[in-house]
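This document opens with one chain alone, in structure tokens, the form predicted on its own.
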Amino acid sequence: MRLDQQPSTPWVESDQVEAYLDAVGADAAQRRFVTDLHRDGVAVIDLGPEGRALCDEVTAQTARFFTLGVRRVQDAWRRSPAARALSNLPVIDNMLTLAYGRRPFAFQTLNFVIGSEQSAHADAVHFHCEPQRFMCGVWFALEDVAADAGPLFYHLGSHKRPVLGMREAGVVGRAPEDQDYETFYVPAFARTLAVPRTLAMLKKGQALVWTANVAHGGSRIVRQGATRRSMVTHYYFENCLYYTPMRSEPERGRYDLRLPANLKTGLWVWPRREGRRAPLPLRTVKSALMQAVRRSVHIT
């Protein structure tokens, strides 16, 4: 076990993670988030009275982006001063290092009002790296969270299975297409859920966090006009390979890579294969600087 490099499987996904606890001289608390982070996929970080403040801050400063119809709103941190500052909390920072073992960085945010109600799915298929697994979601509670306004809900240990990918789905012998994703994966990946689910019934200041693995998406709302207002927070982590799986094929070296924004810094995160950076297209620049651009000004 050597900690003086970055682990090429995150730690909170290894065989050895109790002899790295032991090893770094983890505490009660740190010891219990890693434990349950490794053994179930996901674990609860509460965040304090200045979480607390801040899911207050949050919630005033994105009610007006929520007009009419609007369900989800992207990287409301570009005008949120609050979304950026919960997602860069010190608690989320230090428990992500721990567990992972390389320094992680938010890339982007999803604010709700009410429940989602997502099919099942894993991140993997949305948002992945290489090495692999360095990834994962932080759920916040902006609000006490009610059984009958949609919950959030995951499956405990479903990150230990294989990550379905787009090939694994059903779309062999050509590259992915937007419709794939409805059309095959959320049926294929339904079809693997053994265990039940479980909902994630947070108070306000709570956080739950989900490695890039493991089954969630939201439960049905049951109570008309119930809200559950929350924000979702996406992190990878240093010197990786970003990219977008929906439009990538892994197994023939073809990615479609990312360029990540650091919410903390506000640049972005160049992507890195074994230490050097990757080159990316211009088109891949010129993306990014366009959706900086854009939702800066108007929030959809």
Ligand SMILES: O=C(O)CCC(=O)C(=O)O
Contents of the next structure:
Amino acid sequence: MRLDQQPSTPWVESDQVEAYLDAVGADAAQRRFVTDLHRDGVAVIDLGPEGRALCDEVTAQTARFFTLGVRRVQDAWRRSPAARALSNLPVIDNMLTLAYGRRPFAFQTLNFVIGSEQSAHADAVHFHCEPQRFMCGVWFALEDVAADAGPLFYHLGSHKRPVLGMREAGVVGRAPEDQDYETFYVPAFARTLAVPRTLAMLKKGQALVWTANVAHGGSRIVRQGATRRSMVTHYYFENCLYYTPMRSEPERGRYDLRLPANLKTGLWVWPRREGRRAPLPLRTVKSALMQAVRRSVHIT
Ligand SMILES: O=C(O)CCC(=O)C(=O)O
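Mind pulling up the form predicted in complex with the ligand next to the form predicted on its own we just looked at?
Shown next: the complete complex, the earlier chain at its head.
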């Protein structure tokens, strides 16, 4: 085991995770977090008083985006210092660094006031990287979650299955298109799920980390009008090639590369292949620049 170089598989996804935790002298809380994440694909962190206070600030600072009919607000961090601070809390940074063996950086936020009711999926179909699985999501409960408010759900241990991409979902002989997600991916993914779903009944100030390939989504809202204030922050890790799988054909070496923002610095993290900067199309750089200048928040 080499601890002096970055792993090519996240430690948390590796069979050597126990030996790794011994080697780095992990304490009880760190050990519990990493072993839960390794076994289940999800693990919970309590953010303490500072985190709970930030949850209220995020709710207050993002309320103005949720006009009638708005369901999801992407990248509120550009306008909400609290959303940025919550995503960058040291406890999250430290736990992810330990679990993955590389430094994480938050690159996107999604805010919700009501449940998302999203179909089961793994984030690896939306955001992935080389080497694989250096990506995770963190779901922040901005209020206590009620069972009838459409809680987040996940399938324990589902991250251990192979990653399902558009090819495996049945899109063959052509490049994948956006509508293939609902037509091919969602039903194919549902067929791979062997264990029943678990509901994430989190309290305000708790955060649930999910790995890149764990199955999760939003359950049905049973009580109309019930709120479920939450924020999802997506993280990548340093020194990887970041890409959008739904618009890529990795088997042909065709990657739709990303230039992800770094919520800590406000700058970008250039994708790297084998330690070197990968060339990016000018339109990708231009689009990242415009979003930063306009401080764009996407509302859907
Ligand atoms: O918050 C939810 O209901 C699900 C969110 C989700 O699946 C995602 O952001 O990938």
